[in-house]
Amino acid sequence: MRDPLVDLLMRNGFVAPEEEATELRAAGGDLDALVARRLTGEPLAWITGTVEFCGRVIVVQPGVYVPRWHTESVAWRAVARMPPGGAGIDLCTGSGAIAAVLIAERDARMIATDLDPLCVACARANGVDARVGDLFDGETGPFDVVTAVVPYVPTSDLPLLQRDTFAFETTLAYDGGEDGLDLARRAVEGARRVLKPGGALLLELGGRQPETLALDGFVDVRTILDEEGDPRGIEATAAPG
């Protein structure tokens, strides 16, 4: 017998209806009310309260950017570059997902910043030392690793995103300026100041951006690929002083 909830989600265009039906049922509470929220396009993680990221359950409160699966490739490269017990800073932290993974996997001493107090509160709920701030905002390091999922969508491309994106999420999490690299350039500039020699900068980016972002002062620059071979960011090493 066919599952009516799966059929409903499928008819409304959800690409993983079986998985979503399972998560909605597991969330508890009034299932009809939860489904009604999902049918409006509200992010599933806001409804269930969590998302899986790098094999960990991350708390995601309503209003907070939901970590995507493709960010996992950036997070795992950060894990590979972080020495045990090392220090790092995660910029534009959102839910604190990357920082939480580094704490769990490498016992790292992480600081995280975000402009949005909702995100800072959520990151703290995930065990991250998060502060309201603009990128580095007074943090001087030195750090072994700098990570960031900065907004990187060119302003002119914002209308091309999924139609209901800004019915719920804020442009603050997406708008990267004219070419999408405004925040990325500032992250690179700040990372030059706070990284230890040989430390790693890991930024999520999109499309051909990893090829166009200037990285003076860094060596061994590599494009981070996801499991499907698509570019998802850059990894760069701070040059010796």
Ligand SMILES: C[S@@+](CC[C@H](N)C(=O)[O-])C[C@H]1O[C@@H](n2cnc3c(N)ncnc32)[C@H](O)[C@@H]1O
Contents of the next structure:
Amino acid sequence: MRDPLVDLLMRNGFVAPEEEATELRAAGGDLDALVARRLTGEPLAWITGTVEFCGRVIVVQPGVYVPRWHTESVAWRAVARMPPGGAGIDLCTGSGAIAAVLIAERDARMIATDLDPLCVACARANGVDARVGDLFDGETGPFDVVTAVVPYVPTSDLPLLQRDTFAFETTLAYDGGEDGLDLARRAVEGARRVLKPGGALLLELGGRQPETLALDGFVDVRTILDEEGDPRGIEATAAPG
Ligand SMILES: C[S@@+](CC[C@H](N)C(=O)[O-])C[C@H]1O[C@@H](n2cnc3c(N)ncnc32)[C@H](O)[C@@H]1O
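Can you now output the form predicted in complex with the ligand? The one shown was the form predicted on its own.
Let us now look at the entire complex, which starts with that chain.
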């Protein structure tokens, strides 16, 4: 006989019903209440309280952007570019997932910013020195690595996101302005100022944005691909001297 919870999730259109059933049961507490929340479309990580990211368990509190699997490729490139004990800043940190990975993998000295106080509290719960602030928030570095998953969806494309997205999440996490690159441009400009010569900027982007973003002052610019070979961002090196 099939598991009734798996059946219910499948009938309601969840694409990984077995995995979700396992996670919901492991979360503890009133299973019926947890399942009822999930059936509204609330993100699974908000219900279970955690998500796996780069092989680590990341705390994700309700209201906080859930780190996505495709961001792992950006995080792993940041790990590759971070010297042991190096310094970095994670802009738009959300749950602090990328910074937490850099701390764990490289013993990096990370600071992180987000405009949303809920995100800052969550990043702190993940052991990240996070503060409420706009992008660099006046930080001058010098840093070995700048990471940023800024909002990058063009404003006119916001209605094309999944139906439930804004039932639970805010446009603050997605809205990148007219062409989606408003914050990305500011991140590039700021990174140029705060990176050590030879330091790395890792920036997640969408669609064809990696081809269109100007990266003056950077060399060795590469597109970051996810494990399915799709472009997910750029890796760029601050020009020496
Ligand atoms: C797409 S989410 C990325 C979160 C996290 N880096 C991740 O990959 O899971 C973008 C985040 O940027 C934050 N944000 C938006 N505008 C910002 C700004 N000007 N300065 C700092 N954070 C900002 C949002 O609150 C949101 O948490």
